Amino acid sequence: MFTEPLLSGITLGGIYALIAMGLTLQYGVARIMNLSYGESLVAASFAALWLFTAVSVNPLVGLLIIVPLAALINWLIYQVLLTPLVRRAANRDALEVDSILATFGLLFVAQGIMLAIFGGNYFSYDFLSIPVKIFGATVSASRLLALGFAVIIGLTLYLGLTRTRAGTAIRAVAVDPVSALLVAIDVRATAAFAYALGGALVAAGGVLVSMFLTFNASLGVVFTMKALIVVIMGGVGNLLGCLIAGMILGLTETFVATYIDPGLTLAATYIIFILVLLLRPQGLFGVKRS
């Protein structure tokens, strides 16, 4: 009984980090607090229903297809909505707030378009519901293949920004934009880069919860809300807090709707967070600035 709620809980936390770690690159890097983040879950998850159920695409399959598609959609949101606010912007901190009050009302924007297209019903589709027994406890094969390509997404995502030049640049940029710029790193073009990185993660994420979880157009406010949860958490800019933190949220969320009550699941988080704010504010792993 006890190994079904942790494996439902690592797979969730699992997705949860990787949800986050999209969210850390847009506002760690470009500095672009997206509350509209979660709306592009919602639709890659869209997007994969209707690949699955109207052109028979293998959602694994249809990771090729959307992810890069969101890319490129969140590059083209980043020139033409965000730019404009990081010309005009005085600092980081003032481009943090504008970031804010604009993707808000994208956030409302893209739930209109999915509402009006998807309407209010819950969706899912049956992808490889094939009960598989491990340690004595039932779980998915859906559940598990999504675990295993989050663990890959995320591991590459890593390396990437660890062993390439590239992800030298957008560490730098990250961490000191002005010192970035003096040894010739071009900005923009990274902050760029990044947001449509986070863009493509959290596209990734969506496709994979898909595979599992029921989902509507009003959705994206809740993903939205427990990916900023978990980098605050983690520590903002961190990876492995990204990590640690989606693992607590999800088996917290797992355990407490399988021992307590379905109904306290939000509850249980919020403690979490409140506490780890008031114990260390700067995130499990966050660097305390003075």
Given for the second form:
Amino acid sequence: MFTEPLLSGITLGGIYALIAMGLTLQYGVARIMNLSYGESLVAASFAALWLFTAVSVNPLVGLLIIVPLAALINWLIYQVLLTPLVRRAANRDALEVDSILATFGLLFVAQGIMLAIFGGNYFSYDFLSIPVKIFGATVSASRLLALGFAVIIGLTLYLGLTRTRAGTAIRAVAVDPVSALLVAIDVRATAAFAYALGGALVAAGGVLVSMFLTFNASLGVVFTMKALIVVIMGGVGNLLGCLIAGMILGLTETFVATYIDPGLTLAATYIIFILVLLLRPQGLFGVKRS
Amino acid sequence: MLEVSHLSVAYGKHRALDDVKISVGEREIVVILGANGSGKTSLLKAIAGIVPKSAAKISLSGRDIAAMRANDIVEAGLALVPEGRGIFGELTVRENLLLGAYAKRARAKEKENLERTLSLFPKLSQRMEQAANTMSGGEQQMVAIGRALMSAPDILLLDEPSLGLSPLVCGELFASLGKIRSAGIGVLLVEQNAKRSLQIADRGYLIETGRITGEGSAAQLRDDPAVQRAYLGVE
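Having seen the form predicted on its own, can you show the form predicted in complex with its partner chain?
Zooming out: every chain and molecule, the one shown earlier first.
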């Protein structure tokens, strides 16, 4: 009885952590506060649905198509739409405000296109919804698979950012973009890459989510909010913080839905968020900026 | 060899640098002396490509770098240690130093340059896995200079490296500049500590309100009564 929500919560938490890692890359490195972030997730969910139902491509194979495509589209959005803002911004704070306004507009464009194509209905598809017994609980195979992939992708990202030269350069831009120039890092290209990488991660999250959740065209904003909450809870730019905060959020939502009332999940999410903002505004693992 | 001429920088209507001409040779330490706000920091930042220049001719080892972006200037062989050090505080000492070798020109010799840097600043070898912002001011300055050396520069620019350091640490720092010079690197130094910097420098320039107002060998500047009055505290 207890293990079932625990496993569901961990799966959801793993996906939240993955999504939040992408947002923290876009925000921490490229300094773009992307309000249209969740739209990439929903678009990827629809792409996975279409690939599966129309051309019967398995969503795990779909990842190989959708994720690079999402990276490319996000890279283009950065180059075409956001680079002019980066060029004219006097400082990082100005860029943050401009990017919020620009991506707020982008949110409505993306959502409008998806509503026009798919309407407001909820969608889902049946992929590996075979019940699996694990620790005496029954979970669907697709859920476990989604968790497995989230773990692999998250771990690869973490190792890539901490153990490679290119990854260290990305972190250096997040810490201090002017000093990054002084060690020959092409800061603009790195920011574009980080933005594309963030888009790829959220698209991966979208494909994984579509395997076990129902979704509709206007769900993006909910995921943007949750990713934002996880990023702020974990501390901006902190990948391990994303993991822990994502788990806290996933488990809380699932337990509240199971033991109290499914209608209260969002309320529980915001209560945690408010508590973090009141008690540790720099995030659970963030460092206070002086 | 670094040759700068006709360098002007303006912030809005304020002219920070006006037609500046300086040069730094191989194996040479050149010091820039000037009061606060005279344009010293602007000069280094403009050469390194961090602030936009309204006009300039800058050549580094015969290559024109005036129009290059800051990251390409590092690739061309010029490294700046900015005022306040500009190290990556949340990253470890090792990560900071290895990022110094991010420039393509420095990658092949990364190991060699790391050894050279650690023999110059042996204290850093015990602190490699420590976050850079948890170290003392002197050690952070070593990380900053070490990181710059990791890019295998021909010319090293230093902006107030002794700021906030104790006299003892300051002495070590200036001694290390001598070793950097003997490695064949040209050093352009901006310093408040005129006495110490004129002891180690080969040549110097005086800068006032954005213009070069004097130049000479370090010995000439030390003996110049105007320099003594303004910078060396001699009445």
